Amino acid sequence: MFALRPALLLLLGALLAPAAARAESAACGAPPELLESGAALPVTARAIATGRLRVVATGSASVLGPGTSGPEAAWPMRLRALLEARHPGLRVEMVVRGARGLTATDTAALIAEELAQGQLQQGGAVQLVLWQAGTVEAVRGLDLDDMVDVLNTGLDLLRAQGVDAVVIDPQFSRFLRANANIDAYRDMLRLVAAAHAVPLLRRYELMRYWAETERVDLERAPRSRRVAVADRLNDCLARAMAELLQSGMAEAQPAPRP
């Protein structure tokens, strides 16, 4: 074996580099299963390749990016704009619905507005449901049985209607976690959105992750630096989305003939 020069290291080293930068600001250093889809996105690939896409995201105060600098910073609205620069050309409509305390029962009634909306208006049709659920159901105790009804009724309208979905999980939170029975909840997402073959974006293990490895810590940032940090958060959380949303719609592509 030969030993490589220390200039031939540190070539490799500045090739090596980009693509390391590259691999972590995808979202912000997340593992990769935690953004696979594991499910198609058929109606948002085909509506990126026209060139528009109509998102609604809906959920609960998250959506609207509370503690942020400003409502461009909130994860819908950075989504957008990742999207559009990832896609030139690509106009995306995103139409945010929301409000502290909103349960699924509340935005599946938001969702089938703006659908109704949609149909009336020449071109409005939404492609794609961003749909949080479980945190306010949670920290109440709510039946879990009466947001599993909401959630398949609402899903399957969804698809009756030609329309793709993600499902959104709570948010990571040690006192949520230490005050409520999140995991229950959590686990009858996943559960759900396996049963309507949509996609689920971990929110909740990819805020953990982030929080211990201390890359994302909304919860112990000093006051100095919370809008600040809750802008990152937002960041990654649009940047993960984007991520799982490019898996699903590569699992909406046909597969190769042999």
Given for the second form:
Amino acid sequence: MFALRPALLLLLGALLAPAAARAESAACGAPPELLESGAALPVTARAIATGRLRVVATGSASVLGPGTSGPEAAWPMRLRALLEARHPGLRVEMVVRGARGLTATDTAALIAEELAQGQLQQGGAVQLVLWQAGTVEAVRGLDLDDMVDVLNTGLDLLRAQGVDAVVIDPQFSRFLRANANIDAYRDMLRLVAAAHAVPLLRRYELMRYWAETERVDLERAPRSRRVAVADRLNDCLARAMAELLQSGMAEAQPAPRP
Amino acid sequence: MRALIRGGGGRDLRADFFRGLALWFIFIDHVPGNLLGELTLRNIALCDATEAFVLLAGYAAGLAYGASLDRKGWTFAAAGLVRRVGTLYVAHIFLLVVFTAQVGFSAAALDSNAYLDELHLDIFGEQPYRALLEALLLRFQPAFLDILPLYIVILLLLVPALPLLRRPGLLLALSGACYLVVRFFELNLPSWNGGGWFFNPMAWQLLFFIGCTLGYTPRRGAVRAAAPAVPLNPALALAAVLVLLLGVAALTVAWHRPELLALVPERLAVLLTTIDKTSLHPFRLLSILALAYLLGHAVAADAAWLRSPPAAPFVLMGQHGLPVFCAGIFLSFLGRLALEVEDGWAMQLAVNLAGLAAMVGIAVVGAWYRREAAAGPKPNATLAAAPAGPRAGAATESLPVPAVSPRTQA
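I would like to compare: after the form predicted alone, may I see the structure of the form predicted together with the partner chain?
The next block holds the full complex; its first chain is the one shown before.
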């Protein structure tokens, strides 16, 4: 009986996932195809079933939720709240490691640090890494090949250590698009994620969609509303990530028989 | 417009047409967010307009400076090349100034300080003197300003290599060896940020010199021989088709069905991510050569459509590559600013139509000026024109070809 429970919960989760996806997608209106993981997250699924999930979110400044009303409003913390609300009894430990101007090389080192620390702690091993990359590289015109090498090595390492990963691409911004060669870096991130069969949160496309449909457009928000819009953007990103994780966990299950 | 096209002397209009097309694609690809960008070569092949541009630039250089070399010797041809490099360098610095102004303008327009906290695009605002120095040294190349520096270095490499145009085997062996060494040891010209150039000239020179050997036509007495072409060979054609199909398959899977990549061994899938553009990965080199080979044999040099009205704008653009290229980069700045303000379909249409029209317009003006200059002074204007200066007189005296042609062709 006891052994059956997680499996039963997961099955229920898989059955309920489509309904949940519709409801969530309606919340920020993101197109469903941007919320499909396209790859499985088995370690995360198992961790959620056992009631404990340790996540590392790393990247440049945006993981800290700049411009929001506070750290709790940044997307990693919003994601934590969403996951805990969605899975009663689940305890999510969210480690946020990021800073302005960090490249993939820097964040790879942070990930390695967290993995090493997690192994020392009793039961504290990291199960999921949310890895944002590409913005600083694109803005500074850093070597594309170096970024690819670091990501390839890092994702291999995560796979070898039994840790799930989700790659996150740069934010959408008209300013960024007009002034940096952002597409070359985005294309490469997409290819790297696909090659490692790791989900990619297409933040750029999501944010572009929200901006174009005038749902959330931080860049054009009047100064007085900027904090509120930044909060909303981070909340929407957290919801999109929650959907993506849900889809990845569903893919980790054997397909339900019709 | 068709009357302005130069078609005499066995000129291969195919090279002009595809060069014009590549220039248009470069404009489109330099405007991120442009919907037409989904339709350019880079979407269906593991090579793009940059490869096409460099190959055809090599072709044009082999043709023009090769002819100059045969007619007037190395010193003259080399001087022509150096003058051309000077023009390119000045054009690059001009575009850099435009780019800097664009960044400043859009940063002010968007009040982006509060938003894009992590972006340090405004390097000129932070370290203006250093940035200027590094830009002049070509060690600082802002986004989208990376093709001209490549072109400048490659043309400089052609100066000592000019005599080798007559020994294509040796030229290609040296160039290929350089390519292999550079790729193997991961060498690149340095850039300010500690990395290398976005387009590594020491690797890309191979594609350029392949173009040179295809474009160089040795003189046999008074007549020019036909340009050397790789003969049609069924096995080679099949291999070329396979290379391109492999590229199409890889890109289709990567962009549209990435989950399929999970089905191939991870090591193979990761190989896809290592196909770099910076040092012209061998597969990208193969792709553009395969494409050129197939197109070269599929389109006859005297194909009627090359002289049709729809092809004329592209042929003209190709015949005036340098001004059109520089204008295209300049126009892409304006296009990016326009799409930054508004990127609906109406603006998309306006940007693309205005961009193409301006590029064609520049080619038309160039072609008209060239034709008029070649025709000599108008009879009733002779007296008025005569005191205008010794330069105008000198240019018309040395007609029909020499003084102008090497410069405007490459």
